[in-house]
Amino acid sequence: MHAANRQAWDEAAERYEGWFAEAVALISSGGSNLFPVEEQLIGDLHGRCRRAIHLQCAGGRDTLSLWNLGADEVIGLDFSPRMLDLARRLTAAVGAPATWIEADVLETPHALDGTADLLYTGRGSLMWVQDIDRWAAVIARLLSPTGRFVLFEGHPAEWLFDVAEDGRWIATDYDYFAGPEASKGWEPGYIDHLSLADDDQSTKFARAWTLGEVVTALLQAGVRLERLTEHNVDWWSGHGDALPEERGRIPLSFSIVGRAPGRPAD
């Protein structure tokens, strides 16, 4: 299945690339691709973070945001040849102190181990994740003794509903504990139309991890959490048509922040 969703997200990264110089324009300008509940969570790294590392990095123009928050060095490690090659081009275009990796998150080099001060990772990432045991195990080995580890996801209740004609929430025929999902083409709000057809695109498959499946995964490796919070914070778009005075009434996002196995919270 992860060799599934690579291939799914080379063809994605024909998107990205029509953002290249957006992407270029926002970072060269000390600009920031996260959502302000991310950039609270994660707070001013200057001074304090000298090698951020993201998981899941996609076209990289999240990565390079932590530069711009102050980290000295950032990392990112995605399974997508394409997405990488354009995160290496942002890099080259804004003169950032950037690494590329390219590997299966379940396969993050042993060479990172303990040296994050910051771990990131989310906005849709999570989901395709196979094996959340061993996610949660890369999480505490690549923390350093004082690192922390934050997490800004998509809320697995999300996929319960939708947003009917009237601008309302209705339940879907989603199972929360069903497991993943084979799908082809994407969500408009979240990859917008590709050049390949649906039906000629890769088979994806995507699961939606409850929150104990996922706290308990990084709890078991070891991860000091600090804190979980629930959002109603859009992650995606995905929902502009729900009415002002619903959207608050379902949590559409969640974050955790933690520390380092056997680092006592501050």
Ligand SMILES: C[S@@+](CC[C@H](N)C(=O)[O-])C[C@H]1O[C@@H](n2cnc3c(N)ncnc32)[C@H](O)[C@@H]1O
Given for the second form:
Amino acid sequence: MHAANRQAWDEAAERYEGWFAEAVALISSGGSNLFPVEEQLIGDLHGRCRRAIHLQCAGGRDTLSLWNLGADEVIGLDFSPRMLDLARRLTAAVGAPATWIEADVLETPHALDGTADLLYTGRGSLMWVQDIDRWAAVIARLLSPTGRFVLFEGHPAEWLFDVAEDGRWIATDYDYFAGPEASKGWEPGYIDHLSLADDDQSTKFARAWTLGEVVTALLQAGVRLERLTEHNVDWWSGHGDALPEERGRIPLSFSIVGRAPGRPAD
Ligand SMILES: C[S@@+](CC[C@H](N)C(=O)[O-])C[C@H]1O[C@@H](n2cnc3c(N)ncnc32)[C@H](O)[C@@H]1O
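Could the form predicted together with this ligand be given as well, to go with the form predicted on its own?
The complete assembly is shown below, putting the previous chain first.
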């Protein structure tokens, strides 16, 4: 499933390539592509973050946002070579101290163990990973002794709701407990249409990990959880046609802040 997803994401990199000029302008002007809620969780990194690691970094725009927030050095990891080419071009354009690693997140190189002062991931990452326990073990081993883990992700409940023609929420037929779903093609509000027809694209496998599965995996890996928060932030603009009075009624995203195993919270 990861091999298929890698192929699908390499195809989807076409959409990110279209955002290149915008990304250069944003990063070179000192801006950030992160949501305000993410910036609040991450905080000002100046003088307190030698290394930020971003897992599943795509084209590097969010990774380099961490540099603009004050990280001395950023490392982005992704399994799509085409995404990383884009990240390298972006780095060259803005002159950032960044390193890009091509690997499956479950096989993050051990050379990075214990080095992340900030370990950040999310915004459509976890749903592609098919082994949550192995993923949590990676989180635990990458954190430096005083490192912080920040995740901001789509809420699994989001999969249960869609917007009807009248702008109100209706239930989808998604089975919350079913596991991975195979699909071809992308949502219009997200990646949209690619030059490759939907039928010719790679099949991809995504799943909504439940909050219980995510939290339990992190706890069992030894990550010291500080907070789990549910948000009504529409993280991928997938529900733009919901009525204003329907907005804010259901959780669309969640965040987790944690610490390295065995260290007391501040
Ligand atoms: C939605 S993007 C990540 C969020 C990013 N902030 C964005 O919106 O651009 C998902 C990324 O995860 C990567 N990815 C998916 N599964 C992966 C895996 N098992 N190992 C490494 N990267 C993976 C994809 O290549 C893609 O770049």
